[in-house]
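What follows is a single chain, given as structure tokens, in the form predicted alone.
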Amino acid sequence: MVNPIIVILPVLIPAVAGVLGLICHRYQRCQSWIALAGMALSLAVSLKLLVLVRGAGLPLVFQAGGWAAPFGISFAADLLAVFFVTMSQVVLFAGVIYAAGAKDRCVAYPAFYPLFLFLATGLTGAFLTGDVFNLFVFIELLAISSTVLTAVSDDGFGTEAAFKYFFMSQLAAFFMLLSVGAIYVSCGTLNMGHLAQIVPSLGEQGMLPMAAAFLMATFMIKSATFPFHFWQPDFHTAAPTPVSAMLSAVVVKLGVYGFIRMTTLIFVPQGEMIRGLLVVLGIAGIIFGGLAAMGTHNVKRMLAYSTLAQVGFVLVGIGWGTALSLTAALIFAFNHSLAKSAMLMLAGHLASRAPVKSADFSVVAGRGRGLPFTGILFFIGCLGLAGIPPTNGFISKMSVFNAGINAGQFYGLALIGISSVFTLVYTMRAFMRIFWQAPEISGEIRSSGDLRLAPALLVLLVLGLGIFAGPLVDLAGETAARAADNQAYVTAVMGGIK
């Protein structure tokens, strides 16, 4: 018999580590070790939870305070939630490793590591909660942590970027609260499992269409989906590298997770309409993000626009609505998290070695000529984003195209196929400019900079999951199949209550 407390341990461990970090606020090295130990333990528990949930074939549920659903607060670890938790914890652990070896002044601030751990708490809690209102609570914890972490950035535009993110987060929170109110008025419950039972019988009655629209707006802002992407480039460019790597790689996946939950669990009757909109917005994001990335002047900014395009592929996979396309979306989301976080860390490493700490192309151009190991890592990361073998990006792109052919979505495939060439263009251009051409400004490269251990580990995973893709493909397929059949989730959470 599995103790259900394991369901909330990936949420509790970073939270406790964050509190311990606050207690040790005078000892920065102690804080970094606490953060490393906390995220390592949390990742280990998440992997154990993944094994348990996959082996059991049913979700594991923790009912807070012993109150049965729908009256208490439920935490449900089904395979979809644990898939996203594991993905995010891998990147978050790498983020702590990078922060420990970073030269940013803000990393030494007493609040940095506790806030980073609270960010991990909010993101993990949002994936595991089985209640719509508590999803709002965890999203707010995530937003507050991210805002402050950006505001303390060494970059002079950090405060401005933090204000932009804060106001966009408040807009998302406003939409979320409107959705929560509309759902409760219409259904009398906020438990996701209970909603899965009630919503199909109500159809379009009451305020359900409005609730679905508000929730869609929330997740569109959180995932920086076109046309709600305008805040993202400034925010990711100015944020400290360990933070921007998390925000662009895994925090945006919260919106992706929300879309899947909406179409497979909460708003199944409205799913066809939602999926149709996701396809349109996804293709628009792929085109716009690719074109914008080609025209930008900053490596981090380029990668931020790249996220808009890459998330577009995931949205298209969800929107096509088949088991194969959802599998492709999950594979793409996981692989993008690894490649994008690695690339942003490498951009931060290059900026830390430049005469002036900046990821602007005019500053980092030519600065990689004496860094062959960084060049190899950056090149593999470019291949991963562009979908070139033997990286995991190739598996991701092929999965999406295979799903599109299987679903007969040839017009959409043509558009995203042409647009996907943009990724190869802007990544290879960036590589050549940084590692081949002569420097554009004078000044010697610094003798030391941010450590490359974290991006090296992530790039190794990018290669490993490209060469040995079977385990992830199988896991994504099983996750998609279980998500499409929500009866097991409902039974586990509700325990037979109707």
The other form holds:
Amino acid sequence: MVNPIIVILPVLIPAVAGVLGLICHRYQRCQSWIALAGMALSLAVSLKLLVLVRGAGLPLVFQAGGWAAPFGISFAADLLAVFFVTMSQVVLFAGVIYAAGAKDRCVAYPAFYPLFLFLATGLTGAFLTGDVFNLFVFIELLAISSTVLTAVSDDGFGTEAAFKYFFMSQLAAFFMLLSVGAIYVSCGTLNMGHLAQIVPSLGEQGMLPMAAAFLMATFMIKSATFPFHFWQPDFHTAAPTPVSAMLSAVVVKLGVYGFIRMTTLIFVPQGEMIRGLLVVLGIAGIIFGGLAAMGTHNVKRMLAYSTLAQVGFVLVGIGWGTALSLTAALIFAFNHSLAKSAMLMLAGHLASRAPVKSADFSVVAGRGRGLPFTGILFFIGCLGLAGIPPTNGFISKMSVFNAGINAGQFYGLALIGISSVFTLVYTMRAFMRIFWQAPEISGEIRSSGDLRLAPALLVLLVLGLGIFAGPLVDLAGETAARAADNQAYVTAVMGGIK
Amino acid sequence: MEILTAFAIGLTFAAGVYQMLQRNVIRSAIGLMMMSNGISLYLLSTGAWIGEKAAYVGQAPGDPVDPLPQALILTAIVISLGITAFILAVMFIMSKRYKTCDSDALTGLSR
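Show the same protein again, this time as the form predicted in complex with the partner chain rather than the form predicted alone.
The complete assembly is shown below, putting the previous chain first.
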């Protein structure tokens, strides 16, 4: 029997490292080593947790304070939560590596690394918690730390972007609290496992549909789903590069995780309606995001709009509702987070070597002509986003189309098939403008920029998971199968209490 | 009492939304705070009128009130304190940079 404390270690380690970083805020080098060591340790622990949970076949549960399930706060590591934790820890570790080699002035800000680690804590905690109110607390931690990180950005408009996002994230938090109240009034509990037992017997009575709608609104704002996406391009463009890579790659996946949790665990009776909505909004997001990404004038902004489109694919996968399409959504979410963070880091690297520090096309156009290594990485990243073999993007697109054919959703499939061509158009256009065109503004290219180690590692993973896709596909299939059957989760959390 | 609380929640929330949609950023920050107070009241009303005595360990027999909504509000209030401090700091920086409180003037990003 494993000690259940391992469930909260991926949450605790970044938090402790963040506090240690605050203590030695005078020594920036020391802070970055603490952050690197902390994230490496918590990545190792989450991989260990993945192996344990997958091998045991049952969710591991930690009851905080030793109180039994409906009374205390449970942390439940089922395969779905651990899948998302592993995904985010891999990207967060790469983000810390990038930040340690970055030339940004804001990295030297004494609270940068602690805030980055608190962002990791909030994200991991939101995935692992088994309590709806605790989810709210972790989402708030995540929102506040990411807003502060954007507000201190080198980009002059960081404060403005942070201000705009802050109102949106607070609205999302209010919706979440309204949902918490409505859930508590109708069910008398906030524990997700206990809710899964109670909600099916209540049907549509009382405030339950309202609670589901408010929770939907929260996750739609968090994942920047189509009508609520307007804050996202501003926020992701103005953030410092290591932070915007995290926001665009893994923080939006929090909403995706929330939708999967809602449809498979908490609100199973309302799941049909939620899924119908997700398909429509996902397809709208794919079309709109693709078109908007083609019309932008900034590499980072283009990638932020591309996130809107790619999250749309994941939502459509959840919305079709078959085991195969949920598998496809998980594969897509994992692969997108690797490719998108690598691309944003490469855009940041190019911006750091340009005469003016900006990722605007007029500045970075032609700046990649003397950088063959960056060019190769950028090209593979583009292929990964567009879904061309031998990258992992191909595997994810193929599994989505496979799931669509299997579910018989041919109209939706035709729409997303046409609009996935947009990805190829805008990524290739960006590649040609940066690496083939003549520079548009004068000025020498700087001899050194941000370290390329982190994007190189991520691109290696993009290629590796494209060529050896078997393990990830098997893992996603197992995760989807276990998420669809929530009895194991309920039994593990509630310990047989009815 | 239920009707009165319902009206209080509704009015606080409506006033908060109205203030938040103003062009002046200070008024929209005030609206944010009013909305968070309205929601605290809403959370309080989910557990009110169930019992009559305060709940604590080892209490005298009686009909204890549900303590969970109060714990939730306490957490929400602490978080909204931090939010208020942060939003005031951001507004201070922005008013120095843009020399205005009009949110229509904050268009640096969309240009």
